[in-house]
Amino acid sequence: MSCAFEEDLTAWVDGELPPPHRARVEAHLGTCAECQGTERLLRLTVARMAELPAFTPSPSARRELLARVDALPPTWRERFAHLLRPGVLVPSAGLAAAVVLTLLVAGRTRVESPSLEEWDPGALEVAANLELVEDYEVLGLNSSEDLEVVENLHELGVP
């Protein structure tokens, strides 16, 4: 039902509308078939509810019912609302801000690579003879002593 008076029908059936609003609903009911059907259904429901025996839940039944409601898993809306609580949101936002700030600072910090004069001469020799080192690796070069041999190849006159 998509009538603008739909929400007023229950209060109208219960006699709870103020007189000016009541008169507008009565006038609308004279022209709207959907609201007339809803009004009949509401009156029938109220009459049947009145026929039911009175029921007063015991205190233990109330506690049991509340315990069952508390045991229900939280809905997605409740979970989302939990995440938006200041006790959760503020530390999370602070952590996110710290990570973003760290990434920004790290992105601006340049790491200066050492000049060629600062490099280890042995490492430079290995780099210069990288092709030869790779050949040794094919043959099984796998110890630091073998690397020393490669580093000192220039002393032996091997290119």
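Residue numbers count along the first chain shown, from 1. For the two forms, the rigid core is made up of the largest set of C-alpha atoms that agree within 1.5 Å on superposition. The structure displayed is predicted, hence computed values, not measured ones. First, how it differs from the form predicted in complex with the partner chain.
In the core-superposed comparison between the two forms, the C-alpha atom of R68 has shifted by at least 2 angstroms. The Cα shift for Q36 between the two forms, taken after rigid core superposition, is smaller than 2 angstroms. Annotation for T45: C-alpha shift under 2 angstroms between the two forms, rigid core superposed.
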Second form
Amino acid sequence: MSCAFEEDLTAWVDGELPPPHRARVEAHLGTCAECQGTERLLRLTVARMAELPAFTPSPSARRELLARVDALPPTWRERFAHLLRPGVLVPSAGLAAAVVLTLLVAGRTRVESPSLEEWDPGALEVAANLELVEDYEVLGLNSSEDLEVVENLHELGVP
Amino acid sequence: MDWDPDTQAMLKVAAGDKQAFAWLFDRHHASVARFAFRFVGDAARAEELTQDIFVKLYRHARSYKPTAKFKTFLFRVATNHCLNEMRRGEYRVARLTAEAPAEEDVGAMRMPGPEGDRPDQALSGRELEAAVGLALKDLSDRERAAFTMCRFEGMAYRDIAEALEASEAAVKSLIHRATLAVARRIEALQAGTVPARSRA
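Moving from the form predicted alone to the form predicted in complex with the partner chain:
Let's see the whole complex now, leading with the same chain.
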């Protein structure tokens, strides 16, 4: 670099120097023939860049780009967002709610079922032998109590 | 907050809006293509790079933070992508050997006309293009990027600094060296001499 101000000359030509700095360069230019020559060269070069032919991109660029974007594999965010769509989320949530409800009901049924010790011994005997027959009539169910036991056998929860 | 239209569109792209992306492409793809062309000096490769840059922009839209001008952000993506391409050795060799005119060819282009050697009239458009192409080829990648953004996109030094993630002082120096190198190349071509390359 031949002059301490030379590196400022391009910024000065481009109007990029702050005012105090610009004033110093302008004052120097008035006294330095070498910088005057460089400044002229830079200014001419900057002007000539506008003469260069403009590069024009292909008219099919937009279509090609959008096709590439459409062909991109979905990101994990897009996959997750897909799962949160109402068409997917509502049936899934309904199914999950049904499963939870079923488990709760089943759990409550088990909790509220009486223990074996609380059952009537006659009912337990009927229940114990029920698996041996397929026709309830052979048991000779005559009383309403026996019928009630058979109707509620499913609540025993044990064979 | 009131964002400028580019930023608004980019935020929509981040939410998956492809129409907003197409709108941004329509507004900016010519600038990016010009930048890529000046950066690599080859039209077909510039088209490919432009596509890649916009695909990258789309894929990383969600990480976009509207803290800078959209164009600055876009040119940061473009510069990084072009720099990465230039660092691929095989591409650099191909570009230097196949696409840029040889020194002697550029020298042979010089056909002084009846106007003589007046520096502002002596070069044809083709000669000027070749001289600038050779000068850009000899610049460092960052000098070329800064020069291209400044001279062909009219970006302010501050925005270029942001795009290059450099200080304004560094950008001032990059642009000065690049502009002077181009100026010397044109000057030498007009004088009928071929300057020694500034870099190997």
